[in-house]
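As structure tokens, one chain now follows by itself in the form predicted alone.
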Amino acid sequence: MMKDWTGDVMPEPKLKNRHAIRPRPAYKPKQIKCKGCGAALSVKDEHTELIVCEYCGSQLDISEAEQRVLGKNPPGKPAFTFEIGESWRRGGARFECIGRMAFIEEGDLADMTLSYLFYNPRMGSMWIGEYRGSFSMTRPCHVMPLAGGLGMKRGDTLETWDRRKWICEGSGVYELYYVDGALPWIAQKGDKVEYAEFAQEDGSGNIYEIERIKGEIEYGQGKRLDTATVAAATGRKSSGGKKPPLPKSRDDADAAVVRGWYLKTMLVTAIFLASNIALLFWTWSAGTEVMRQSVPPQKLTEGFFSKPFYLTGNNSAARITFYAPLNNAWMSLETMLVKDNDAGQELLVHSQNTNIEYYQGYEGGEHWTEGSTKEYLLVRVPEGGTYRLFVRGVSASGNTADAEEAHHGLNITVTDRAQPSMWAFMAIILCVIILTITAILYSNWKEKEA
């Protein structure tokens, strides 16, 4: 059974007279002297242009005929997880960790981002990177974006010519602050790599990489690795052991499970705020009118008793609408539901008194309002029968404080059986707010810097 770089198994070749092909001769490293302090160094990868000298430091440059020192490290190593020479068992296989680099941004030494060249002479070699305890692997792959990549911003979609979407983590300019062991190209402490980092849509954990560097674009697939999946593959632990510990992850979530809770948490509240605002309308257009009345202000300054009406009772609603056509005015109206009984006589089932205001103007260009014209009495009948109203009413015009008389009329209407709304119009303003909250925090999330 054969397994690729990524552990999955592979179909088993095909071939006539396997048993009888010649093994491969064992893999012997290219041996150099380093110009800088002459000690002997180990090329393990024939495609290596930069070796840094694990004596003295120097950075060589061995992709010309002549070897050539670059520069020095800044002194004090990085915090690496894992050194020169450790091993990575992948697929059967085992790599040797063989170049380390350490990025910045914006020259934060507090928040580096890690990465590692393992290599296997077979196999060739895969690159694991490192942030704040979270570990990842890349290969380098051809798949390039439909359109866009650089630049960037997280919570952006991606399409690569695979069809695939990704999710954009984040994207920025690393400066290249250490490095040492051996690369294919040529590093140097200060180098610029732009960069682009997306997680697959689907939540799967693979991820798609593009890199700018010295003019040149490369991308990269490969998949985030758990605590357990390096532990494994190095032989460290989380804690304890002979080696030492894995670091504690501080990284956020991946950024297309991120973005996918945001849009589903806002999906799911439209929702409700369309099935609320569908319930509002239907509490409002339900019920039967049984009475409706004009008055006069003289008439309400009296006080009155409106037309009889029936309402059905058992325990069902009645919503009684007071209308008057008030413009920066007050009025203020005493109101009692009473019901003829049997012998004639008026029985008082509900009392209350009841505000309506509405004012309006201009301040600074801009129009405002406050109040309304319309205010809703809704009124638990007990049984059936007949029922009146009395109303008795003032009301005065500006910042007047009292009144002596109605100088407004007031439109009455009964509903008989109405729904009650205040349960949806309270659902509809949580709605609102737990949207607008998401989409604020989304709004963030996507702004906020990786």
Contents of the next structure:
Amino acid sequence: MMKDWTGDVMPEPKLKNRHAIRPRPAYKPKQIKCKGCGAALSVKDEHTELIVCEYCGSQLDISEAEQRVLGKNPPGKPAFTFEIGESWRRGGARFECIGRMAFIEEGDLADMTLSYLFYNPRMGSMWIGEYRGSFSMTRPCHVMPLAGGLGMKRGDTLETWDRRKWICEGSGVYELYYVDGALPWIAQKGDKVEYAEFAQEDGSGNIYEIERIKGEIEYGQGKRLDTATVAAATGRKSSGGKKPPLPKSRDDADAAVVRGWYLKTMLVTAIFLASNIALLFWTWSAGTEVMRQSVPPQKLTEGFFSKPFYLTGNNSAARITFYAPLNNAWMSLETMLVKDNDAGQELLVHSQNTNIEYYQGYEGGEHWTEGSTKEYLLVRVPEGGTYRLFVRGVSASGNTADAEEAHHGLNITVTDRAQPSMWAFMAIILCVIILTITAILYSNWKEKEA
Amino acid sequence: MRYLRFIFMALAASSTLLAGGATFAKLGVPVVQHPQGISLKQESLRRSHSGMFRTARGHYGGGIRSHK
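Please could you give me the other form, the form predicted together with its partner chain, since above is the form predicted alone?
Shown next: the complete complex, the earlier chain at its head.
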């Protein structure tokens, strides 16, 4: 079983003469002298173009035949976790820390991003990133995005040519604040690095990076590392041990995972919202209409018995719907549910007062309405049988406070085996509130820098 | 959102379940006031002498009355 540099299992190579493959010959370190102080320095990576003297701090450009001193680091070394020369063991190979960089954003010295260049003479180099105690490992790659990249916002989606989808963790511009050791390019304090970082959509912890340094774009792929992996690779522990402990991690979930939390919460809430809307429609359509009658104003003033109708009983609900064509008017109704028994008697089983009012107008150029032209009564009926309604009402327009007769007609509908809709309505309101809060939090998370 | 999502999803789920249960149980729907029934004389209702109804009614006002 072969593993790649991240530790993932790789397919066996299908080569007939694979035993004939020779390993890459190891690069032998080259010795140079610091032009600043004359100290002997060892160049361990053949791609090194910049080396910082560990004695005088001079930044030396060794990319040309003639060595040049580019400058010096500022006083006060950043709090690097790993030292130059420190080991990182992975897959039986030892990588050595040969270069370190500290980046700041918007001049904030209290919030540095640290990068370590680890090198193995046979396996090349890899970058270890550190931010607020969280570590990641990346290597340069040639996989480009299909579109977009730099300048994307947190939560945005990016697809690369290998058909993998990534969620943007954040983007911005780093400023190189400190560098030491050796690097494969010329880096100086104050160099600007435009970056965008991504986490794989599936939440696997894989990461993808895009960086633009001095006009050149580079791509990298890697993995987030948990504390246990870093401890195993470096021999450091989160507390105690011979070496200084690892910094405390905030254990932040990556952008893909957090985005997943928001989207799943919204999806689940939307499903419940849809269920409640379906329940509401069902409650509206449930039951059978057993009586419909229109009443003129005069008859309503006198009081009238409706047409008889049959109710199932067994504690099923009966809904009585009143509709009055009111416009800036009110109607007061007194309703009795009367049962006709076998002996020909009329038995009052329920009485209730109902007010209908509807007002509308314009204020400040805007149309306003108040009340409704419809009202409902919902009651449970224990006994089945033939029932009638006795209804009497008065109505008036405008701000008339009292009335002795009805000036508006009334439509009455009775539905047997109706269902209450208030519970579904309340659940819909709660789901909408949850959905709105989650959407606002998601939007704020996207806008906020990582 | 690490923990809040559980609260949100639990709230949405429980409200849906409660809404379904309460709807089917007809919670909050009153039973008729007199299940056995009270005998009425139809005549008295028509002539408005039953005492159950007043002959004139007032409205508590709203809309235009409240100067909207």
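Given the structure is predicted, the values throughout are model-derived calculations rather than measurements. Residue numbers count along the first chain shown, from 1.
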Inset, instruction - Pick out, from Ala228, Leu280, Gly303, Met336, the position at the hinge of the rigid-body motion between these two forms. - result: Leu280
